[in-house]
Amino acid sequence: MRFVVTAGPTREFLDPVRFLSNPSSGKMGFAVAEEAAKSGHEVFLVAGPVNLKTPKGVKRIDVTSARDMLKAVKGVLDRDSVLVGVAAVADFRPKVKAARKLHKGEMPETIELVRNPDILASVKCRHKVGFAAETDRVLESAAGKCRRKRLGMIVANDVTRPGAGFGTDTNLASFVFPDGNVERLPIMSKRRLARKIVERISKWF
């Protein structure tokens, strides 16, 4: 199978030196790409700005913004692919990007934002798996996203819990399915969690 994996953050620029983003390290997405490649799948990794080495056997495409990421995903995705959306994609971007650095006196008091495209919801393929980084009502929020985006599964985690979330080498996650079933997992390394995700997806083939 062809796996298309998104990883890391996106950056949405206000001017050439300022942007909206988040603390995603890309570790989870890179681990999923590596495990999928080890399982013999063709893997395309669409990565936001991160400082990580490309896993062996993985074809990497570097991007910056959410719109860049969507374009790259569409360029390699086909209807028989599996899309694993691990990236922490910025939901909004500044409506206007200045061509030069805005000096302090030129900065607006408020910045008008526009919504970015929802990558998982806007593409069609054989299977789609999402991630939900939440701080409250974790399983309820994840289940809603799973249904709205027509996902086969969503991996939910509470980023406020010790050992989970951005920048860590471990994760504490649950698999949430469209029918409402939940598989709670103990804390484990992101590599081990990635292996479990790839194994779960492989059962769908």
The other form holds:
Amino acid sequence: MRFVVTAGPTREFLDPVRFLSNPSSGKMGFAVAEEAAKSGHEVFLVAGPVNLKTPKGVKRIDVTSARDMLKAVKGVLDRDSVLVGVAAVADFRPKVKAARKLHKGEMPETIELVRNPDILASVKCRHKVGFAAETDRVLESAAGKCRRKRLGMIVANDVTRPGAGFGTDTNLASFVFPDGNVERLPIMSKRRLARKIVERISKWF
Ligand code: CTP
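Return one more block: the form predicted in complex with cytidine-5'-triphosphate, after the form predicted on its own shown previously.
Up next: the whole complex, starting with the chain shown before.
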């Protein structure tokens, strides 16, 4: 099976030296790619700017912005692929990117933003799995996202809990399904969670 995994943050530049982004380390996405490759799948890892080594057996495509990420995903995804969206994609980008550095006096007081494409929602393939990093009403909003984006499953975590979220080596997550079923998992390493996700996806074939 071909797995396409998105990982890490995206950067949305305002000028050549300034961008909007988030603290995603890419660890969870890289772990999913590594475990999928270990299980014998063909794996494409579409990675935002992160400081991580490419896992063995994984084909990596580096990207910067959400629009680059969507283009790279479309380039490798086919009808039979599984797409696992682990990336923390920036939902918005500055409407205008200046061609040169904006000096203090030129900086606008407000920055106009426009929506980025939703990568998971805008492609079709055999199975799609999402991630949801939430700070409140975690399970309810995850189930809604699962249905809206036509996902087979969403891995939801409350990033306010100790040991969960950005930059940590562990995660505290639940698998949420479109019918509202929830499987709560104990706190575990991102590697072990990645193995469980790949095992769960493998059951669909
Ligand atoms: N995602 C994506 N493209 C985007 C935004 C999100 O592919 N532009 C994917 C993420 O990789 C993740 C899932 O969608 O797998 C959920 O991301 P999240 O930002 O929580 O979803 P949103 O739909 O943006 O939710 P919200 O309305 O809460 O911002």
